[in-house]
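Starting off, we have a lone chain in the form predicted on its own, written out as structure tokens.
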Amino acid sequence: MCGIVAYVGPKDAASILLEGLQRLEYRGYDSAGLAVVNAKSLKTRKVKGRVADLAAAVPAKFKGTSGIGHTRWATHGAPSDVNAHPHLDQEQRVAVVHNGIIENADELRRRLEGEGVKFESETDSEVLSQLVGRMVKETDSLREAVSRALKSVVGTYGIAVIDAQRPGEIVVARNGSPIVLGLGEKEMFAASDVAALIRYTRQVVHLEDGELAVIKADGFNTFTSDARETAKEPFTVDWDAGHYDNGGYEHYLLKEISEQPDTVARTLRGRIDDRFHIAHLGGLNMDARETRSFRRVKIIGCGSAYYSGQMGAQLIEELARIPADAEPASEFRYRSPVVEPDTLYVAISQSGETYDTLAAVQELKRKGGRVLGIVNTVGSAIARETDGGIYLHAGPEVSVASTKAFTSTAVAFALLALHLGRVRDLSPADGRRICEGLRRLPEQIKEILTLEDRIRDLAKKYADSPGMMFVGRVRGYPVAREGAQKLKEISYVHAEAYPASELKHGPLALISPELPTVAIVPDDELLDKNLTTLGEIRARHGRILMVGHRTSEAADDCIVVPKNEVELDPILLTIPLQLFAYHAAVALERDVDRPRNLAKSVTVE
């Protein structure tokens, strides 16, 4: 959640934060605010709304070489121009933009008021900047400073701190929430993305928690919060400006679901073994008698991916025999799990941040677990903490609903099947045929996004719905799932998913002319339990827009994708769904790339 920028060197810094701050929009976006270094004065603007808002607001004799920006996620304090990142200092001398969420503040807060502070915002980030500023004038050293405030600190925080004494530095630390260096040329910069840096510089450092950095233009150097220096080695990241246009699409969300041939490709390029028929993921740091000792998988994620990791879990259930389920991982880290030597964990994270599965993972390394990660962005926290794992290679993916790296995630987890399946016991027949699937699936993913302006007629026809059920059965529940979230985070349409045969348990009680069902009914070994399942809303005058493989006259109206494996057409079903849930909330007005009250990299609890 939030966004972070901060630069330090010879250019005009505030033209560069608002661009970094434009790219990070999508962290979060309902305020933004900046504050910049010159000849020891510091200036600040910030407003309630977005970043253009921000923008307009300020003056063309804004300038100073160092400075920090905020786009802000609310957590505390309702979003308003008062509450808005930079926060000051009672002395107008420090500012501090953070992400994260001090747990302590209230009794920080109280402290410091009766010590004769006064406090402008509602938030908890503002105690940081008190805290500093105190520091500052009793160190004389910003880099004391910071590290004293936070040793009184409880919570998470992805921090960057300036002080109007000190022009040509900048203090950063992290803990739970992501800050990486950015180095350029007689210049540097921090982030809490790439995204921000990536017009500027492609060689990054990523902090690890617990750790802070003072950034000046001709270098850097980091240190533990126990003043212990660490040695850091930057790497280039593959990713460069271009993966942030919109590439002329009208939004973000249509592009990403466009490019999902491409992206599946990526994935699946050099993974596939013919010799063997077997997926080749050296990454996953296992050999085949380390791979066998498993008895079970336990898949971890949120949101979307963990449906995926449903997903994921039915493809290893059926491919490699072996027992897996997934849980959301916020539920996971809190009800004290027994951790078993003979199960295999993954953690999916697109952003390789969030927090939820980023905490689930450290504990399960604390209790021995073996654990594998699923991520899009190198270097990310998850990707560093695990075992090993699977990079997606989908590209930075910048609207907030994920598409193409939900389907990336699902085809790791066909490849992840596929692997443990041909180590065990399935059959290099078996393994052949997954393989050809694997292969069809970018073409048939290119054949299905020629029904766009079809499925554009249907998601007008049912947009105005007052919500919407989705069924699936077994392999269809997954998608089911993942189309529910998908219309409901940015159409605002309420949507529900339910296993299909759940439905005469209660749910059959909504069935009614004013509630359709969008049913997943795939061309199996279940189809004509599926059919079943249709007459049963039909004869309760329910609409039915049935996704699947063959048209039926129990449906309304009907989606039909091409057919591949058994156990890969799930991934196929969810394409339709994400152009469904798109065009729905273009007719409802929308704001696609960044629906109310989300945010793309969630790195609090």
Second form
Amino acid sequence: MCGIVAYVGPKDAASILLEGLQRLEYRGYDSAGLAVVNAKSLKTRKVKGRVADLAAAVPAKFKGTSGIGHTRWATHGAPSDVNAHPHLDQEQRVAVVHNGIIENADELRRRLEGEGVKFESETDSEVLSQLVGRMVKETDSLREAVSRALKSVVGTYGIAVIDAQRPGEIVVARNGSPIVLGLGEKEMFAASDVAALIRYTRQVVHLEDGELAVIKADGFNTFTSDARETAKEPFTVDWDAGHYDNGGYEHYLLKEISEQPDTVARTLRGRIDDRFHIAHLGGLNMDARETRSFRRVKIIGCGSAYYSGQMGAQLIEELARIPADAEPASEFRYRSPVVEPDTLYVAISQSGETYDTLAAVQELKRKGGRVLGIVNTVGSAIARETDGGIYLHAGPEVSVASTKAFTSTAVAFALLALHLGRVRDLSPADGRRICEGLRRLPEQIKEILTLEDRIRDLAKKYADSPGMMFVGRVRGYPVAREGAQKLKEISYVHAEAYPASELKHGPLALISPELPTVAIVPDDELLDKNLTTLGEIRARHGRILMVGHRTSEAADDCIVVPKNEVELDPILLTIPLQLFAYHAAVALERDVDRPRNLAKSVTVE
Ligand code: F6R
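Shown: the form predicted on its own; wanted: the form predicted in complex with fructose -6-phosphate:
Following is the full complex, with the preceding chain placed first.
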């Protein structure tokens, strides 16, 4: 993995591929490469480093009207020029770019080497180019050659393949790793992410797992793995190239944090019913009787999506009084979960392509579970696999660390909880209270954003700590977990989140002047208990940064945010922690938008 782009049409392929690769840079990568077909031969350039390094390595005379490009995030073999994609077969006729993991690569490599094939790289992906290279000699169809090669492969892939003998044709295939086709005027594109195509077209077609497509300048055809042609309806992406610009901000992350008054308003738009104080969620595809029939809610997602799910579980229990809990999708899928007909499953994903979450959804569906998706990317794999759901409408999230998708997911859960609550026992008065609270969120987020200068100073003050503890109780605990996640992933400062109530059962031993604590202290029924915890930390000479609705002498520093309804306060309390992590990362001169070792969307196991 990480990013694929392909082009066939009348224009200069190399410059379109380089532009597309630039648009994929946000996903994180360590090397880049491209190949074009020219006069029945392949031209290839690959470099360890940035897309700008690749552009500098591509000579002016690198003409071709079809080609493929890739940004690689190393899985098999270290980042290097040779391990970068595209990979060729040994006769240099076929070139392949691949996202995903070939699980039986070692076995295939041994078999091919036994047949005299010489490998260039250490990657699992090269077995694909070598296999297609062998098959392409046995058939006069590139699609057939790719299809035959894929029959011996176990694993996940999104691939694009070109053949020097067929200049006007590209074959792409998907199994677990996204591929989207972009339909232009007498030109066609394919990519792993619409970001790479959006400057050229907004008409797209998503491939399903097991599908292949042949793309030519004048159109495309899609097939199942057993060569049956499939019918696909293109749809129009409602994001445009402007959504992918940094809007004059120094980093995408700051842009995305700052966008939250708008993105939260978009998640809410048209979904609050003032007459019955309920949420309109047409995408759930469930009538009131069905909505009432669930006895449990189980939420799955990975990383920050999972933490937003914890916030969601809390909201559902409080407002709808249905037992709810969240679990990492990556764990859920491996433990043979008991799937019950009266449980509503909810899968969360910004990208809609996270492999662990997708695999968990597929497992649930196999076992007859009813699964909703809370997803940002329209038409993505998880959106397609689920029985219904809620789109976030937060616009594309470019920075690797999730911010606006997190808050919009929490808001979507508040809407879902309101909806589930109002078809059960939540009173109209409480329904109205929540509707009014939701409406106040965008303005209150604006108010929090005005605290940025103060938060920057605090971030500078604490950034050189060797580590930080984050604590919160009940509603505050998911806030603490997400705050620790943001800090560790973009600033590389060790950060650990604990329920405040658990501190005295172990981690209190860590508290010292060297390990400051960020304490989430909302004004709710647990305020006194939280203040007692601050006292315990202080008695061990721990420094405290308190985030809440008031100041306290028990803390060294306080960030005070506007108060909403107790159930909705966690959403607002998250935002200063995003700014804190951002400014800590800037103070430490980190690569804020592309933190080391991380990719934006994890489409491998
Ligand atoms: C953290 C972060 C990740 C993602 C996770 C799930 O800032 O971005 O933890 O939340 O990889 O990604 P999606 O939501 O695309 O499924």
